[in-house]
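One chain comes next, on its own, written as structure tokens: the form predicted alone.
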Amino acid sequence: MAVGVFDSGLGGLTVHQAIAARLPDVPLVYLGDNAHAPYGVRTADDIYDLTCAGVERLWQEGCDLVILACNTASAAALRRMQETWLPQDKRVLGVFVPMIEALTERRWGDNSPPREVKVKHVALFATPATVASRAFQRELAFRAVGVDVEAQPCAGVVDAIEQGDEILAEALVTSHVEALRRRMPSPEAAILGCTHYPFVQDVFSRALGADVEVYSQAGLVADSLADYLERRPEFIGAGRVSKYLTTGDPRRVSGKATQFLRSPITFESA
């Protein structure tokens, strides 16, 4: 009954933690493609190929449903995977839609026409590849009208987080927020469009100010997954063992993950 959680590195652990808290009886297999991180500076074809390989590895662990806990993979690869590659007995879900549904105050599966929403000016902070894909704007347009989205590609932030350089990460976040504010002086809401960014969410909040509501993904994705599995229990896979896998150096990745989450985590080689 395992569910897979895939990310380019360690950011997806924020989603993994939220799912584990929401669904404690469901075994979770986490795969971090640390050997190829970060994805945010790669081409769309490269991201697609790496994501497909990671999802197939999770299928081998008995995970018929895989969460792409990576905004870059969700933006650059998910639609293509679902339309041209995914077998009928498997499911791959992304992390954009639950956040957009929260922002637009729509329930899961509400396919009514797009409508006016309260929030009109939205700042999106994401990797360069996610911004270039315009996937967030495309999904938002399905659900809301009249919303102005200003996207800021946050080059370097994921690298700094993965390297454990908190000072550099804070400096980069502050710089990116300032750059966005020059184009959108008064955002009403901010989307952290990368699962690494909860590690520096306080920095984003301070730089944006108390009047800007900051949306992060982990809890929203966990709630959406719980709803999905309640309606489609056939996609709970055959796996029975929770584990952490990495394409990188397991010892190094375990140390980084333990540092990030402040609790011991042991990765195995994928």
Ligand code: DGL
The other form holds:
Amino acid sequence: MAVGVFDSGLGGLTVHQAIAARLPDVPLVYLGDNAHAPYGVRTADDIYDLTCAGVERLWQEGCDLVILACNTASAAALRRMQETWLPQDKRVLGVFVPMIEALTERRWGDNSPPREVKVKHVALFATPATVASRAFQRELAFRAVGVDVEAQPCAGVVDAIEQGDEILAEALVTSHVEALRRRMPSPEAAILGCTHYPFVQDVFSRALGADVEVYSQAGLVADSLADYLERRPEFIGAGRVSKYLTTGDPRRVSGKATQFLRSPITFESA
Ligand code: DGL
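Could the form predicted together with the ligand be given as well, to go with the form predicted alone?
Full assembly next; the chain just shown is listed first.
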């Protein structure tokens, strides 16, 4: 039994960590497509092809259920995968919906019509491809009315994190927050819509100030996976071994992962 966790690179490790803490008995196979990161500057077709290839690789590890721990893949590829590509006996779940359900105070499966919610001004920080897809606004509109969303495409941040350049990542985050504030001076909530961003969450929080509630996905996705597996235990899959795979250079990727998570992680070649 194993569940797959996929990301373009290191960011999905933030979700992987939360899942491992929430479901310690479920083996997890992580795949980072570091050879092709960042996805956020690629076309939707390119993201779709790379994501399908990554998910197929995880099937080979006995993972019938794969979490796309990547907003860019969830935004640009997931719907097309589910509608045109995914076999009946496999599942791929994204990271968007659990966060939007939290923001709109809904429980899983609550399909009632959109309604007024507490937050009215939301700042979204995400990759250029995620922002361009407008997937966040589309999913939000199914559940809430009257929410003003201002999205900031955070060019360069994923690249800086993948390179292990924490100083550049911090400088870019600060300038992206300033840019957003010029268009929306007082957001009530900020969504970190990229799984790489929790690595620099304190920089976002500092730049946004104490009045802004920062939503990050890892814990929300882990809770929603636990809920899903309780209802559909057959999707835990046939694999039994936990491992970390990368399409990049395993030594380099292990070093960067260890740097960001501040605990040793060893990647194998995918
Ligand atoms: N962690 C991915 C996300 O959540 C980063 C995408 C990228 O590689 O640009 O969007």
